[in-house]
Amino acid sequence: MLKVAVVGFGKMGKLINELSVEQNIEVVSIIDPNKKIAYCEITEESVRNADVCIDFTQPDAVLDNIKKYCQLKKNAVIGTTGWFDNINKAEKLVQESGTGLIYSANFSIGVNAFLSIVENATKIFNKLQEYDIYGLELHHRHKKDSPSGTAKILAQIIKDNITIKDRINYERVSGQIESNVLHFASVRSGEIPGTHQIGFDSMADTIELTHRARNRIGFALGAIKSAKWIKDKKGLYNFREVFFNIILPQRH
């Protein structure tokens, strides 16, 4: 049984503490340091008996909290968005360090799926001049990051398949737009999960394709495969990049 320790106790830490045990995982260990329970940073003790630390906690923490999980040589799974500036940063303290890390802007199994689709779609729209496209992202008023993550993958398949788009704007828009700017807008309201649509518009019609998360599940669900994935590995990894291969498998 793959024992972790869970980084961060908000609503994600905690789902995946609720779902361990239907998992098969053991949490062995919580750590917070804005919560009142066993431990509240990352020590040798607190991450002593964990194959792996699955991490979800704030943007300005996470170099720190993987230069730890370095030295003490612990694979981990970085669910925390906002923070990739720093990815050569972690690059060079992963590969230095010999360990595993595993990271992503969304590990819902299914907006990896739409990711994919879209990436498919978009190359078939590259085809047809006369569809434009832009996109769409609604989440919660609590996130700190605007763009989400996701909507700037998505923006960057957009723009590595559509000939036409080749600047993204993700500011609000005054007047014309012109047609070789990729649009795509963010909402923050409310307590919604996660809301991602990319729409393909013409004169005669329209297309959409829409992500729509019910609940953090998905997210979850994903971030606890990736942490039996990355156990015994070395290197960085983007979800994305492996998401078949860890996916997949549990089919059979």
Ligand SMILES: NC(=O)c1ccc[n+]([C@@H]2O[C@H](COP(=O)([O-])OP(=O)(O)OC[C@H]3O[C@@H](n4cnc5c(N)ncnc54)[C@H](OP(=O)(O)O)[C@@H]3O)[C@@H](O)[C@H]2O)c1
The other form holds:
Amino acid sequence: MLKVAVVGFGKMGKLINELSVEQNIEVVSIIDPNKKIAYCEITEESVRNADVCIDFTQPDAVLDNIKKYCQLKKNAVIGTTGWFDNINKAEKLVQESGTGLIYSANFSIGVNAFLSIVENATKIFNKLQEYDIYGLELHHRHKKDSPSGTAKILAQIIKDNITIKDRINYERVSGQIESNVLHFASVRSGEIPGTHQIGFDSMADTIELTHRARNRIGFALGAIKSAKWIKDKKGLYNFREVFFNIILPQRH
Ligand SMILES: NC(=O)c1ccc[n+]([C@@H]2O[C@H](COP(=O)([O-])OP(=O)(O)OC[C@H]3O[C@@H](n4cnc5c(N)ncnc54)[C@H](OP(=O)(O)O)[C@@H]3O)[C@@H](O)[C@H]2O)c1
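What would the structure be for the form predicted together with this ligand, given that what you showed me was the form predicted on its own?
What follows is the whole complex; the chain from before opens it.
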């Protein structure tokens, strides 16, 4: 049975712990600086018995955490978002240490299917110039980063596939928006687990593609699947590549 260290015992860490028995993994340690039941730090002792560390912490902690996983030769699943500007540093650390790491802004299988649906739809609307395109994401009021990591991936997919859009604006638009700008807005309120919508709009109609997470279970299951997969691997992987190249083909 896979042994995991849960790093960050917030909403996601707690859910992974709750799902562990039914998902056939064993949580051998819980690490969080401010929770009394947990280890406070990632140390040799706190991760000794773990095959893989699953990290759902916070953006400013994650690069230091990755350094520690690499020093301690532990493979890791990084669910934490808001740190992807440092991806090259993480890749170097992983390669030098000979460990394995898989990361994603969104571990939900449904969202990863959604990314491909949006990519295909965007290619169609690139040929239909009467349609403009927008993005919208909504999350609970406790979320620390904005826009969401998934919004950034979606915006990049659109920018890469719509010839006219060469800039992304995640902020409020003051005045009229230029036609080369993709507007991707964020809303924070209540307890929304995560909604992403892409709209294609013309004089005649609107086509909306929406992914609405019902709860956090999809993220947790994708992270657990990834932990099982990364156990004996080396190198840095993006969950989306793994989803399409490995998980999806295995279903047939
Ligand atoms: N990739 C995905 O599929 C996915 C899905 C959902 C969420 N996320 C991301 O995952 C992260 C966590 O989400 P969440 O909803 O679980 O947040 P959360 O409820 O705020 O939990 C984060 C926990 O990590 C703790 N923490 C902070 N720094 C730490 C460190 N260095 N070592 C260990 N623990 C540390 C926090 O402690 P304190 O409370 O004391 O600060 C908190 O208990 C966020 O970045 C979120 O955007 C990703």
